[in-house]
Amino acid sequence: MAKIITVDEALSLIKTGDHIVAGMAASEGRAFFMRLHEVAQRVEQVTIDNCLPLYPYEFIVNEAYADVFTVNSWFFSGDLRKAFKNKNIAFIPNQLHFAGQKRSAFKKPNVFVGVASMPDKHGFVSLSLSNVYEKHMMEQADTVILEINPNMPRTHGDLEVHQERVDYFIEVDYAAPELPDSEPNEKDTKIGAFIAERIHDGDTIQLGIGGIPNAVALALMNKKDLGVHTEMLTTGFMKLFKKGVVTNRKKSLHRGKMVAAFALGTRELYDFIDDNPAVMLLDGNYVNDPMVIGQNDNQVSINTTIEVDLTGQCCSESIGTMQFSGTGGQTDTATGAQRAKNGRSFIALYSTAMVRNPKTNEREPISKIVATLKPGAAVSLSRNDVDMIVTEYGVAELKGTSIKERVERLIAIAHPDFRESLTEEAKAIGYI
């Protein structure tokens, strides 16, 4: 009880020059960060590191605080994209399994703020919904503050922390942040079906975030004995488990267990993982290590991208020079899956996107398979590491292919309206 403090008392601990690290996504410590801007009157040069923040905190979105707070993020959310104009927000390039280690080696945190389940009778809390970099940053920080919340699921793995390792607790009672389980559209469904055709009974699956991964999960409902080793545990995985599709019986690593680094989804997902020994949230440095992923026989990685060029370079996080999201674990999981016996990696995208024409101000379709990436685009997955690219028009198997062969296969799954122009561009460049 001596460690329980109020939000006001927690804010009073923040000093000029502090480096604060927030938990990831649903583990960011909402009560503290909702009011962090209040210290702006007495401090200067405070740095906050976060990853996929879920709320429009004042210190992020209000440009009045841009001179006080610098925000660095491993993965942009919509609020960070909108606030980027304030000139105090920057992206931290990373492969997620090394995100915490590399950042703390450069800049040691003074304060870590996250969330946890309520303490048990032995004095342990669970870090609940994320174990990506949280434990590492807690070990590095001078001061550790956790918001203990009865609405946070108590998850198993290696994210249990004894109260002796925590400096302060804040008692809160807000609902755990949810990610709605969106319905796949027609394109999602077609892509999901193409991928499901190439997934076998007994495979171990990794899924990313968004409509396409949700569609893949739905398309797998007739499979048997699937396993889960994934960065993000989604509502789709829960549904597959409840249908008896996911059993984890055929896994070669952590057999019988669903393994993830963090969870984000619906309340039903949180209720499912609460005190569930079949689910383990392990340190992201381990879960996303390509060498570890490769130990899962029949590992399948499924992620999405924004743009692919005709050589197979995948830009999954920026639109030209504009940071849109982040690399996350895409390279970790794509390369890790290909290390596995019978492993496969899929990168999915729609063949087109609707973009506003600055001359006409009308929205027009553009191809997302392009001759060359936009100037300044981040290469999230190199052409050396790509396996299969999927659109609603089919699957391009690129592993081991030449540039000429890649061009032909990628044009074949581009939108028909753009195949001729892509062919001409490829000839002009000298690819074919």
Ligand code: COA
Given for the second form:
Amino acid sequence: MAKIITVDEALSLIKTGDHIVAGMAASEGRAFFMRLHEVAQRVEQVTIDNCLPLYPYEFIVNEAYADVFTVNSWFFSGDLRKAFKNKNIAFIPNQLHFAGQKRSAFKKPNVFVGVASMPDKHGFVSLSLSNVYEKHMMEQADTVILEINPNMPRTHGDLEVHQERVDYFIEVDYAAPELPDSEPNEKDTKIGAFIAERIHDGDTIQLGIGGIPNAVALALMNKKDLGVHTEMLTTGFMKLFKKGVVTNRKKSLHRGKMVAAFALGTRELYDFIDDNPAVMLLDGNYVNDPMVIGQNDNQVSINTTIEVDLTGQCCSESIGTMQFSGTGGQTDTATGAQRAKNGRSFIALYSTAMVRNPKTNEREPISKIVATLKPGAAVSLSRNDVDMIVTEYGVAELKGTSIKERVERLIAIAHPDFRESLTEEAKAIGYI
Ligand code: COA
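Show the form predicted in complex with coenzyme A, please, because up to now only the form predicted alone has appeared in this conversation.
Below is the entire complex, every chain and molecule, led by the chain shown above.
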């Protein structure tokens, strides 16, 4: 049976050479990681693997600890981006559904630290807000520490774990981490409307991370009988369910259930998924497997990107060589949706980004549709797998098209100020 310990006692278990895996995002074990840097006096070479960490932990942001801790991440957050200069931080390229398996095959973790709801009368806790790789890593680790928290929703799916499989619990009471909803702007609304025109009653939806997917959720408020099969369960999906738009009645896989691998949103979302049999958080290795996604008839995936080249290659995770976020489930969901009967995949982006010009130090618009990606840009979604690209100027249907046809379609949805220069560049490269 799991033993209840304090954070001090948990820290005393950490030794030189340990390889710790943290739960993802809101499931990261904040009380433990807030104080992990305190062991720096007595240990060396401790490795931490994490995914979208939500807090500026000292072991990440404070350069003074860079000699002791190596931090590897499947998905960068703002704090990891800022701390990247510390040289002890590295990105792990991955498709999210394989993250746990591939990493543990390379290097077995020996400690797992995550979060859970309080144990029920049968001795089970729920892993609450993430089931992406946590259960797999718990099975690999020699020591499993879970922070049990009454503020964490008790979610259903396959993330219930009996306390016999846990070594230590730490009792905590902090608020569950939230991701506030952003208000859609004019561009978001236009993009949302273009996508909504191509979504039909009865479709099953995946929405990715970022501002645009929130706006898409709002644009779907007049649809009927939508289903949800998504990696990330957002506040937008909750709103669609409460409005009666999401019913999951027409799903061909897990009919009647909203399926996701993790949840991140507002407290209202957490209250909604708490003990709600309509929501299943299933193992990310299953949820995001393109072969599984493809079993949902009418599956639609909607994700965003940083830069698209004129052949359709999407860089969704880096700005040149600078790691910005991660591939996450973008390829999983885009390719999975296209396997489905009547499946579709959208990559949505603003036509321009405001970027600081190093010469003038002013922010200026640049085109996000480019002739060639910036040197070092990571191709998150291959041009072989791209389907539809959407900006506030329209939709470019790329599936099955030649490079020449793509160039024409992508320039048509670029910002008008950049269409001429893109055409010139495409000619110079020899695309048209
Ligand atoms: N060149 C340079 N900078 C760019 C750029 C470009 N082409 N495009 C965007 N940027 C900058 C923006 O200016 C902004 O900078 P700022 O914060 O200083 O204003 C920053 O990058 C982020 O852009 P934004 O459009 O606000 O991003 P977002 O928060 O909506 O997130 C992604 C967009 C692509 C990073 C995010 O969706 C992602 O990580 N996707 C990959 C993973 C994924 O899709 N998973 C799906 C399943 S969950």
